[in-house]
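Only one chain is included here, represented as structure tokens and corresponding to the form predicted on its own.
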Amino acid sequence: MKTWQNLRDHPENWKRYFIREQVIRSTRSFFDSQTFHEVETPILLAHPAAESYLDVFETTLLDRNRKPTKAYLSTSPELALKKLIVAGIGNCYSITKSFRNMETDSFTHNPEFTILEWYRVGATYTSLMEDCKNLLLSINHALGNGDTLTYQGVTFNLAGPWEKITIKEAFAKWANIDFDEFLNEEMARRIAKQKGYTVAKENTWEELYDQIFLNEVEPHLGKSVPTIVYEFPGCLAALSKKKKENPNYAERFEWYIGGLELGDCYTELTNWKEQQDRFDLELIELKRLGKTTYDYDHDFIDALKVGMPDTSGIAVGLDRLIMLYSNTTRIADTLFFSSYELFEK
């Protein structure tokens, strides 16, 4: 049944869908009260960021003479916001549509989704841990829920201490793995085999990591208390800085509530050469994986050459936040028009 048909037959369901507008309104109010600038960022791009864990939507832009140029739908407003930070905008945020291909067959993904990103100048990723808590409390209070939130039968105290655990501690606690040993690819293969995972010659270290993280670690995150897992492996730093004292780990965290992964935060990498080298490696990985390939945004590298101030930023799946406040396990229950519905046969 289409959503419009369901709502016509069951008007009591409107309340759940209207939580979306309340969450978005409260989110804007939270950042506006702290004098963040809201930015509209482009959805149609000539050059996305090079991120091999994503698959982009490719399209064709035609000029008036129908001369074709490849174009892509944005996977994130990140590079646009960072260019404005170089220009001097200061603290900023964006609420916008983003697109990631192949994100189907999941109750928590939609190929077209709404993303919230915010950036604090002069901050590190630890500062944004408090932002996450304060944002959730602000939305919760606006919805009249006080400091507690009940999701799928579990009540979470958003104001209370949040669990904070490093990747190294999490692997030791739930997978019984010494992560410093696991960082060695040969040892990682041996450990994965001993645990019964399929380990093929062509498997990368990241693929071995993902198998264990997704099966043995992630299911425990945020089950009874909001959880921040931090200090990700340095090889998975993406666009974040590595720790100076130990570059095997990155200044990056993700946060979970009720089994939902809600956001991904970095102390942003500002070294243009290191970022360029990472993008070049990501392009190689995109080709190896057989994904859509493209040239990355060199204008962003030029901006980093000018100099970006120390900054920390985070991307949050706003639809998943709405899932949390709507007490639903299906992202489609937060959308009037989900991709599943639009393209179902």
The other form holds:
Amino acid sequence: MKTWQNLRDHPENWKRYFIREQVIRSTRSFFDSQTFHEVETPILLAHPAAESYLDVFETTLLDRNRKPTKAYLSTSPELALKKLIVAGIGNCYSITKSFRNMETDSFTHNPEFTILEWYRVGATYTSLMEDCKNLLLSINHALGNGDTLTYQGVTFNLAGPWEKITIKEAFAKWANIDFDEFLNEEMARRIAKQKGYTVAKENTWEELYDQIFLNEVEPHLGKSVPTIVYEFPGCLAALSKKKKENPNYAERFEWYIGGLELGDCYTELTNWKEQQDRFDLELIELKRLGKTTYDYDHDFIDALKVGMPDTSGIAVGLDRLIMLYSNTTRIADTLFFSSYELFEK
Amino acid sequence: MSSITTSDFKNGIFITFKDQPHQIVEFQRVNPGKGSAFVRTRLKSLTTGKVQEFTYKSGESVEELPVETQEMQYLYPEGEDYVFMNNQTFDQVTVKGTLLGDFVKFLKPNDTYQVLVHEEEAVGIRLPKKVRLKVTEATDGARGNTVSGATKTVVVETGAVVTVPLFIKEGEMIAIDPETGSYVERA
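Write the structure block of the form predicted in complex with its partner chain for the protein whose form predicted on its own appears above.
Next comes the full complex, and the chain you just saw is listed first.
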């Protein structure tokens, strides 16, 4: 049964779907009241960011003579927002559609999804930890829930202290792993094998790390209080800045409530050379994995060359926030027209 | 035994996990922030009936267990287990209630089911697409109001409670989707 048919038969279900408009409205007023600029970023791109872990949707732009040019659907508004920060816009945010191919067969992903990104100029990732808390509280108040939120039978006090744990502490606590040792690839292979995981020659360090994280660490995150897990391994820095005092770790955090991963935050990398090197490595990785390859956005590197002020930014899956507030474990339950329904065979 | 990879995963298949036979109850793609894809499964142990989660690397190999189906008649419950009789050999076998899950509420004595057998042990039932059961208790709420799609709950002959449209009456046969437990149609 299609969702519109279900809604016609069960008018009581409208309420759950209307959480979306309320969350989006209060998110906007949260940032507008702090004089952030809301920015529209392009969805149709000539050059995406270089991200080997994502599969980009490729399409074709035709000019008036039907001469084709490759085009791509945006996987996030990040590069556009950062260019505007270089230009001097100051604090800004965007609520937009993003597209990631192959993200099917999942309760928490829809290949087309709504992303919220915001950037605070002059800030580091610690002040965005506060933003996350204040944003959730502000939406919760607008929904008339007070300071507490019940998700899947667990009541979270959003105003209370949030758990903050580094990746290193989390691996020690739940996986019994000395993370400084694990950073060495040979050691990591040995530890993963000892734990009973399949370790093949072609498995990368990152795969071993992720498999242990997903099996032994992630199930503990955000169980009874919201959890911020921070200081990611330097090799997973993505577009974040490595720690000055220890480049083995990066200023990046993710946050969890009730098993839902809600977002990914960086103290942004501003060094153009380092960013270019990372993108080049990502392109090599894309080829190795046999994924759609493309030329990344060199205009973004040019912007970094001009100089981006110190900034911290975050990407939040807005659909996940909506799942949280509507107390559902399936992203499709928050969408009138989920991709699962549209592409159902 | 045959080797399969995570891309062959289907709900309901049987695999070896930590040297023990398990059934994949549910699986989904997951990916850590900025990481490659993994496959998170919920695995039910055939020895204990306990369900646990395990996340595989995308493309990882596992052993699929051969399972055959045999037609058996359901006889009666025995404690927390359920007794069936093989229609060919007349042997009686016991299936753990934990392996049947929510389906037990639709089991009707003397009806024939496809029982899954692994190494001569009955390990579950191949769920039929629909089960047909008689409504034994229904309140008289029906005035043919099919426009708003209002519903009521009724009890079927096995004792299960099912939500149905208002027009369903006591004594009628209805079809139920055993996977969701929801009403499908008049049968």
